[in-house]
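Presented below, as structure tokens, is a lone chain in the form predicted on its own.
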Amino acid sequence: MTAPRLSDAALAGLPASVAKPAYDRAQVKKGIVHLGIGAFHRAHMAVCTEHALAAGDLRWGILGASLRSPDTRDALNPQDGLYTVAVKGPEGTRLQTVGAIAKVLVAPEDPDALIAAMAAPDVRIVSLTVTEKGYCHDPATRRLKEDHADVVHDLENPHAPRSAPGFIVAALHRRRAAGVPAFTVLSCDNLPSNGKTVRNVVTRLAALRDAAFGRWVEENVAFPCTMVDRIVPATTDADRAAVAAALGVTDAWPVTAEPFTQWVIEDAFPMGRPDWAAAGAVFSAEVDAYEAMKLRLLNGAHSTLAYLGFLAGRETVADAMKDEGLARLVRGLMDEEVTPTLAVPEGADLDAYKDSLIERFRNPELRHRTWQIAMDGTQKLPQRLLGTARDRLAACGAIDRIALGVAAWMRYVTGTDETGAPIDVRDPLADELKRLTAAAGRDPERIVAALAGIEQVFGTDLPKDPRFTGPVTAALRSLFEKGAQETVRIAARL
């Protein structure tokens, strides 16, 4: 006999033991929409909001958006958009079901529905975690990439967009006309300075709309920037099952996550927003600091674990801190090589800071992928890795872990491990990876000289620059001739 399904009429009779809304879901106003409905939004964003509902804030609710698949829609609207948060940590797993996100919506479906829902007025903030590659710019020039193929598109069809950026033009073409207040623009995702970086795209945008509408634009909108983290794996099946034996009913999309959450922002909300300080978020200031501690030492070093990891045959984060070569070494990275180049939020601990981060990627209970943290490299390597490097060559510092981290993306996008079998490489420039890498064979020089000159990606500093291209051919010709595991343990004794 198949369980009930999660929705608010079987709310009442869920385990005490399990969080759940205590508000009247049916007063709630959809005050946000987010872009981007996936697991870390559902364990981040959306629990901070969950308090402000739960304080009797009902302009809050979520209305959420898919821009590419039904999936989370399917999932989550027979529900009534609820859904569990498992959080599971050394002491156990506590669940928590969440009742912000009202509905979703699925932007390829009916793209005037999302548009419209944008333009309404009781939507004061369009959020949006759509990864890096989702925001159509350049990463190493933070500007939109006015060739991309979503931007032509959104120029030539702007009631029909595809792509966030042409949605949020779009939906603010549509408050102006109506002369409905712009809402604010609020990106969760790990863009250095990401404000800023979705200010440049979309104003960009809305310029080659109309010039008049794009200056618009920039004198009304807010982008503040913000800095997010907490570590949320993708849901399996036994995650499914779990919750469901837990709660005595079927949930089709739980998401699981760390203990651990971190948001910080920038607190420029002209339209006001929700009481996220209640639920541990911090306004501040010193965004950028913050961040670029958390894109250094965290992202920086999930990468380098994730490739390294993956090429040493190690299947999650947890597995891959059990090889002390690899948890010496990303410490080390972060000691000798991330920190140097930071400047530290005031009353911020940077060595406790470290010390959790060490202690989170060996959590046993989270099973994070290293091939779900290795998609995407072409996107994250700028802010993870290269922006630490830049500034290690200015101080005349080393970089030999950096390259190492490096040099394991390009050994991993070769496309085959060390057993021989095929990688499953997913990037949004995974084509031209193929290519470059083939044409290169398994000479460390060719493939450093080939990947290295995909400008988007480097720039045009970096690979002109011996002291970065060295020790990368170093590293990578020693990840052919040795592996992962002999090579990590030989550098974990710098």
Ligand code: CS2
Second form
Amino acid sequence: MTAPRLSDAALAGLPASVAKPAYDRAQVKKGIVHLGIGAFHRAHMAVCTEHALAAGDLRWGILGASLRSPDTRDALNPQDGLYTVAVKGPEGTRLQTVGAIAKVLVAPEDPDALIAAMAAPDVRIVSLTVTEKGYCHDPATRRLKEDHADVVHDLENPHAPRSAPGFIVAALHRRRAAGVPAFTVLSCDNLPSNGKTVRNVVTRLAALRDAAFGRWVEENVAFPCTMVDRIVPATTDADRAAVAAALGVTDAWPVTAEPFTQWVIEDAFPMGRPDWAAAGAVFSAEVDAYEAMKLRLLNGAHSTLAYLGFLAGRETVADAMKDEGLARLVRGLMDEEVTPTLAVPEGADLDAYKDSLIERFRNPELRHRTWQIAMDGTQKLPQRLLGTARDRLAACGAIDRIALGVAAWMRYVTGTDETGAPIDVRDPLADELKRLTAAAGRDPERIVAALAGIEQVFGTDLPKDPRFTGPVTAALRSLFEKGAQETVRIAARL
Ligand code: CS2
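Target state, the form predicted together with D-mannonic acid (CS2); input state, the form predicted on its own:
Next comes the full complex, this chain leading.
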């Protein structure tokens, strides 16, 4: 017999060890619409918002929206929006059932319902975790990609958009027409100056629709920047089974996360906001510095570990960290090549931060697959590794480890692993990557010339700079000739 499903009615029966909503969910208003209601949001912003609700400010319930698949809606709506966060650390697993999400909509099924929900006067914040590619921007310039298929579609169908910027523009248009003040747009994706990037794309899209409306958006909408951090691997069936066993009821889609969580936010919310600081979020005027520190140290190391680890046959980040060479390489990357490029936010302790990153990557309780992090490399490399490379080159510094990370991405997107098996390369530019690498064969120079020629990723400067292409080509040659593990061993000087 299958266990009954998690629901409001089941909350009272959950074991006392499970934290659960300590407020009357029926009284909660929907003050936030969140676009891209994936595992990360549910383990991060929704948990902070839960805290604010529990403290008695019931204006901030979350209406979630999926822009593509119905899976999250199908899992969460039958359980009254409830789900469980399993926090996995060395001291074991802590469970919290979260009630902050009232309901989930599936945008493509009824775009107008989502626009109407976003236009409701109670909604003061529209937040997003739509991943890097969801901004329809050019990662190298951070501007709207006006020939992006979704942008073209959304301009032709402003009332039935497809993209996150398209929905934001449609809802702001409706609010303006109804005399309802604009909501604040809160990007929670791993992009540098994410607020500025989303401002760029939304104001441009609005202006393309109508110039006067574009100016209104520019003058009336706040786009605070944020730095978000929590490692949240994809949920597995084993996680589902463990959570169900602990709860005594089935949760169709729990999320797992590490104990660490950090959120740094620029305090620009003219329409108000929950007291996220009480839940540990930090309001700061230095978000850009925090963001660069996190993207270059954590995510730069993560992507490097993901490509090299995957090629070396390591399934998870924790497995990859067991390779002494890889562990030394990423620490060297952080200390020697990233740190000199950073402006350290006031009060931040870089050494302690880097130590904690190594410890977090080693967390044996998390099964964070290298393949998962390897996804969407074209959208991630610019802010994770290439910006650092540029700053190093400008200062005449060495970039050997960065070059190895970039070369590992190139080796990975050739689509065949070291045993000759195919790699499932997921990337918005996957077709182009396939075409370019197939034409270049296994010749490192040709591969580097072809891939570094993708201007929206590498810009126009890096492909012309032999101080960049030289070390990347050398590293790629070694990856082909010696394999990832040996290349890393040599690079880590073991
Ligand atoms: C990871 C991030 O999947 C990835 O690309 O690097 O999701 C990472 O786990 C988070 O940014 C941690 O805050």
